[in-house]
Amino acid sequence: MEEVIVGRVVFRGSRIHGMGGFARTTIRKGTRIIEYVGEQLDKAEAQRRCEAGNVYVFEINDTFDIDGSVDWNPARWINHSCDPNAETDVVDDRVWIIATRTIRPGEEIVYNYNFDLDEYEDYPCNCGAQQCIGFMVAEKHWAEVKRRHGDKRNGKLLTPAAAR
């Protein structure tokens, strides 16, 4: 796929995975970078998708949920890290993805997916920061994952006795 510029975001190739999100100017903390936008649903159909394997569903409420998969949504491609320089935050039911730091042009612009621990074993993490977990989840769960699995760090599981 071609470049596609949104804004302050050029989305193109990405080494953690497939397309990604890079700004194009400086991105301040704090400045809201891009809505991650998508068709409303209600609980049920965004579980029901959500167990069919779609990974772009997003709580915006206790009633509705947004299903990001859609081709007018370039913020789906913003990927996870494990040292994230943005996050989202749900303002009036409303998804915005967040400068947590400045980032820097030509900076990927990734923020933590903070996938629960139900089924994480099938997101593995490829942002190959420092500390990475080795899956997508949310950071609350890294000690149970470190506890399962050993720590990653470099690209390398290590085992729970070498990790200390």
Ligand SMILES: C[S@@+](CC[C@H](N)C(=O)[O-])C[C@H]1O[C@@H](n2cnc3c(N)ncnc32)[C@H](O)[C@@H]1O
Second form
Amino acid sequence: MEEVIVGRVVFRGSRIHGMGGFARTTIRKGTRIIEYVGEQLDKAEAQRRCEAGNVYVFEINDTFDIDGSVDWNPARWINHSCDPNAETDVVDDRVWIIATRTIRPGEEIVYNYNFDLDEYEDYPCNCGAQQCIGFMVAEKHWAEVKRRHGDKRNGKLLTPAAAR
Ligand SMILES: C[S@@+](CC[C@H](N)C(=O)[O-])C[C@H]1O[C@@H](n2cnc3c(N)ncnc32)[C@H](O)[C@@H]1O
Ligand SMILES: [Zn+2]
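Alright, leaving the form predicted on its own aside, put up the form predicted together with the named molecule.
What follows is the entire complex, opening with the chain shown before.
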């Protein structure tokens, strides 16, 4: 797929996986980089799609979620990293990707998908960060993941930084 430019972001091929989002300009910490949009779903339909393996469903509030797997949501291309420079935040029922530090031009914009302990093993990580934990799993679970898998997580020998 060719490049797609949306505001401060260019979407193109990524070394991590498929397409990724890259900064076109310096993006300061705290900036709302792009909105994660999608189809609004009631909770029952959201649960049905999650159980069918849809990883683009975002929980918004107690009443509805959104399914971001739509053409008009380029933010769906943003990859996961164990060393993220962004995070997602729900503000007034809208999902924003927000910079958690200064992001330089050309840097890939990444956030932690924050998968739970019951699902991370289906998601091996290829982020390339020195401290990559081997799976796309929330940082609050890293101690447990290390305990479960030792230092051969995801079949790879960990770097000394990640094994700590
Ligand atoms: C929201 S999409 C990200 C966009 C994806 N790069 C694409 O081209 O469709 C999520 C999927 O991308 C892949 N992905 C994202 N981050 C990854 C990572 N750090 N390591 C391996 N695969 C990743 C996984 O297949 C994941 O289910
Ligand atoms: Zn990683």
